[in-house]
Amino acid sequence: MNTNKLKLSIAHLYPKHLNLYGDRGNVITLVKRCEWRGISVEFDEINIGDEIEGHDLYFIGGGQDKQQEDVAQELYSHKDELIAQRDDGAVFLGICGGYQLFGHYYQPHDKDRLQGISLMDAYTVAGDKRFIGNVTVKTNFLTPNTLVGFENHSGLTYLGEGVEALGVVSVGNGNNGKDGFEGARFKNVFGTYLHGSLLPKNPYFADYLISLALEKRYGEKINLEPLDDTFEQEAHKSVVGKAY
């Protein structure tokens, strides 16, 4: 199929509140690999109180707890319809609080229990010691095959039943710091601790996303044309086994 008669509907939620440690990067940088194919993109910015219509693609990003306290209660409120898009293959990517949210919860030291929206099976209880740090993380999914980010989060996220990871941990601490895992994926729902941001250094995990968003929107796979990733790569390599 011609790239260039396709298009694509993406959705930045809450960038008002969320949006850590260049998180707003992630969604220039799926815009832009659409662009740069010749694929139209739909675009929208969605915040507190803004309807949320279908979109192929969602992205939300992180934040501090105030501001995660913020959205949550306004993300809760759209769970049916997200849960609904989500089984209809739309593409989820939550980065920290915002992955979080994806889950059933996340339970603060000293406050009350923040909603998620159940997009998985997973929580999120807060811990004691703040992770800091670059992280490398080995996936089963993506070639190449390792993700790079860099983590900053107190909270302990454990996965549930029928939730794979996104990959195991080389360098860093990921979910928890205790079982081996970064992040999490569940039918077309990604979620990972990793900022920095994440996708410009590691663009074939953004491939990967906008094709499962593809997918979703016509029904069949959509093979991408490449691009010329020197730069990205680079950065990749640049952090691939560095602690700090």
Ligand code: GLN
The other form holds:
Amino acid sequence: MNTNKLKLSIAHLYPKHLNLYGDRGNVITLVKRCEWRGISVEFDEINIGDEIEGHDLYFIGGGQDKQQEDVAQELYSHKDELIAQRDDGAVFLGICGGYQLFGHYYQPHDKDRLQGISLMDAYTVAGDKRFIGNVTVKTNFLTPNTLVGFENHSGLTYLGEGVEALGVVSVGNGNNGKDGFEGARFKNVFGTYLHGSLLPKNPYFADYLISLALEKRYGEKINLEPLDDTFEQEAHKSVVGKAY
Ligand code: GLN
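For comparison with the form predicted on its own, kindly provide the form predicted together with the named molecule.
Full complex below, order starting with the chain above.
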């Protein structure tokens, strides 16, 4: 199917609160990689007090504990509709603090537990040290198979049965610095600690997410025309295997 005239609806959840290290760059990448292929994007920024209508793809960025506290209750009020969207095949990408709220809860240091929306069977507890630095992850579902980014979190995330990790950490700490895994996937819900922002340096992951969202909307696999990713691949290679 020719991607000209196709449509995709993308929602950016709580950008005024959760946009650490320019995580907004992920949304810009998704929108541009659609538009460069003639796919028109209906784009909505959802902030506190806004309704959340149905979308093909939802993005939520990271933030410090305070910003997570500001958002958690509001996000939780949309839990049922977002679980229904998940079960309808919608794609979600959550980065760090946003990822943590995709699970059942995030327990910060010496503060009340933040309820998550249970899009995936996972939970997070604040650890004693902060993981900061570059991360390289080896995946089993992307080509090339590496994902690169930057982590800065004290939260330790543990995955339940049936939740796959995005991949195995080859540089950095990932979910908890113990089990060797980074990120998570359940159905079309993806979470990761990789800031950077992530997608400009990992364009094939962006295209993977776009393909899933198009398949959800049109009910069939749609091949995406390759783009000239020379700069993106250079940016990717400049980080692979580097710790700091
Ligand atoms: N506040 C959370 C933590 O420290 C998430 C941080 C982030 O989004 N970078 O683990």
